[in-house]
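A lone chain, given as structure tokens: the form predicted on its own.
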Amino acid sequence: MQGSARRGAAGTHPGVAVPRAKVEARELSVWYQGKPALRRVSLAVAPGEILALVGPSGCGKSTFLRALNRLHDETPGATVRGQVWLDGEPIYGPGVNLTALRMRVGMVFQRPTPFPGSIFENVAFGPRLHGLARGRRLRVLVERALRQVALWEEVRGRLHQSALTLSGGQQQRLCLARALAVDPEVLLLDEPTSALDPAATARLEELLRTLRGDYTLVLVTHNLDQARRLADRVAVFQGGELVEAGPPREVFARPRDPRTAAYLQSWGGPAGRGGSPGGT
């Protein structure tokens, strides 16, 4: 695993400037069928941090997230302008290998999406696809990924059973293990706990904390309490625009933009005590 080699500024305290960005969007805009969904967003993510994207339903946060590994390439009628940089290299342009990009920038979706194969095959899929391992080395890699998400002890005796036999929380941890199995540098998480019960949510949040520093995480969440618990920084979106960004304790307690203040007030006051302000 290359986590220790990519820590970069992971030890930096939240809100302290970092010398370089792991991911940086510049003047990023997205249209669906000619209708604007994201407007000239510029936002950087520091190495090893957890950045939470928050805002009301339809504000553009999931649109922004999916632009970070070019998932909009798969959306008919989507147009992207601007640029995203990964370790200082542009990801939009001719000659970019999308398979290699998505190995470096993994994705976990809102609802668990296990493949209709075995537990083992779900985790082994990526390493096999990319030629990373086979035989005993592949088995070791699968075990390591399942241990990372605290699932190994629960499934070690039934690795060849269908992944669809797992509970919802287990399936989401399996999807996280599947993403980790190819040793990504960045993980994009689109409301990964919205379909889970409170116990499974707490378990997944605990796992995400353990990944801080070894991976750069960008998390879309509709739960302000979750953003406050997990994030080093939050970015507030409204109407397809980035309104402001900063440490949660500052943005939630002393928002600089009146749009952020109004959004937080609608969900329980400046600290967003209402907790769940809606979807993406």
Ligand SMILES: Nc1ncnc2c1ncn2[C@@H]1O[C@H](COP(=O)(O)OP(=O)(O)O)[C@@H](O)[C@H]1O
The other form holds:
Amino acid sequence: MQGSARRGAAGTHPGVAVPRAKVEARELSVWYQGKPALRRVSLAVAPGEILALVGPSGCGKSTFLRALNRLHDETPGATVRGQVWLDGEPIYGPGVNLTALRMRVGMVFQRPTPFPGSIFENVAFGPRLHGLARGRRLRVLVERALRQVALWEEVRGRLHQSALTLSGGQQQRLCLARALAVDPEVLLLDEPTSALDPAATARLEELLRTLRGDYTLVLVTHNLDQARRLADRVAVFQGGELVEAGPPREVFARPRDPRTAAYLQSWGGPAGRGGSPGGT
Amino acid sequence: MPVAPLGTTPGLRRRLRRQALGFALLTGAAGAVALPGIRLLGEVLRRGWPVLGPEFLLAPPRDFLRAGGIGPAVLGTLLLLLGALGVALPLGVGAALYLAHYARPGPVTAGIRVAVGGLAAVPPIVYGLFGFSLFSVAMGLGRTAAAGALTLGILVLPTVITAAEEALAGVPREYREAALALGASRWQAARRVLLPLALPGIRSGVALALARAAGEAAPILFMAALFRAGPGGGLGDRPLALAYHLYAAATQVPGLPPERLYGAALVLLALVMGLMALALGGGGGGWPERRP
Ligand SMILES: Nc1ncnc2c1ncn2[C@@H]1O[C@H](COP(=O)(O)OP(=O)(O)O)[C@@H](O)[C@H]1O
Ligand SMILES: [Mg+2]
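Mind pulling up the form predicted together with the ligand next to the form predicted on its own we just looked at?
Okay, now the whole complex, with that chain kicking things off.
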């Protein structure tokens, strides 16, 4: 792992547009079995913003996201180069505690991942693991997380039933609550609504909007309408490279890079205003 | 798109005829496979059933097995299986976890997999010789149930490893990553999320392996005894077991009423089939079917 000696300040790289980044990737590259999947991406996320990562399937969105909580460390054959700074601290390097990092940078996956056990146990998983709370304080914490995701009223009477009794949309909100229960600062969301129906998608989007400001969100989505609805900024990826980044209105209306224009075109109509989501 | 007519057409009729023929052939093949098994079961049931009873199942044998029961052999079988389970479960699941989630893919893991596959092909009598020379002689355990259980444990190990590895690999990788992303260590992710999710698969693999071990006389050939004079039946005693009982009683006890052998065979079959049922039907878990 190598890293630039410069700290969180910004400037010369495309996509680095904020003075003091919450998360900042510099020259980040990832290989799988020696094959490049991400090439020298530099991108910063401002505190409290929602940054959407868009681009065609296989362009490296998930790969970028998973570098931000060092999940690649768990994938045999994955190599990461470059550096990511969290509040100005490098996350790749000796002396970085993965547990501490991942408690600050939570993650929600494409498909809901309810753990075996009850609804309560799912939300309590992180706090119990890290000894954050027990007994009454744990119950308070679980309730707060479930309220945050607007699930409390729906499950308060059956906290001790299996999490599998929930619908897909509820399971996904449960997974969000589980991530929130360890009190992270950054949330990584990898196409969190792609397995959900439109109603559940709308609820989750509404929820993400309420988290904006309190949390820094990096959201991978293949749905440009979702990006337009939610994101403060979008970053367009293609072939493992960051093509451009900026406010959705600008990027979608006046793409600076022809590759963005081509992607928007393919997604549906001029500047991606096709309405319905393209293929999944 | 043109609308297909609802009536039958010659082409459709031909397909239906071909399908009926296919079904008939498959049913015939399934029947041919099942028939010998059903005959065998019927024979064992018919001849073994009359001798079954509380005395036969529970009491010790008398008069060189010609009277009394098979109680000690039943208990001995259960003891050996429990012991084998105690050996194979932690070792097998541990090895599977290592292979599925810790080991980097490469020549070493590939070698381990080949070795595990090879072990599964070793004939039981070779395990018998190996177990006897290692556990009974080299480790000084002698002809004891402990040595027998260790041997059976090693015998079923490859099956347990393979089943557990498959069950673990069947858990979608997001589950493990979701735990890791919450700050869990690899071991915590394995223990709290992966193993519970893989449990149904592991359980059926283990039950299947034990069913096989229960029916084998060869691995414990050099340790087991046909009957016991005094009390005993612990791990430090010579083991009695149904499979060995069948083998030895049939070959070494002249004038033994065959019905008594069929009775013992029936008990062994019931035990094995019970384990099989546990393996096949005991599932019920798995993961979340995903609802929209
Ligand atoms: N674990 C992996 N092993 C090998 N190649 C991978 C792995 N994960 C992703 N890739 C490859 O890396 C590229 C980027 O993948 P990904 O980041 O998942 O794309 P996206 O999320 O934008 O659809 C793709 O070509 C994909 O096939
Ligand atoms: Mg992806």
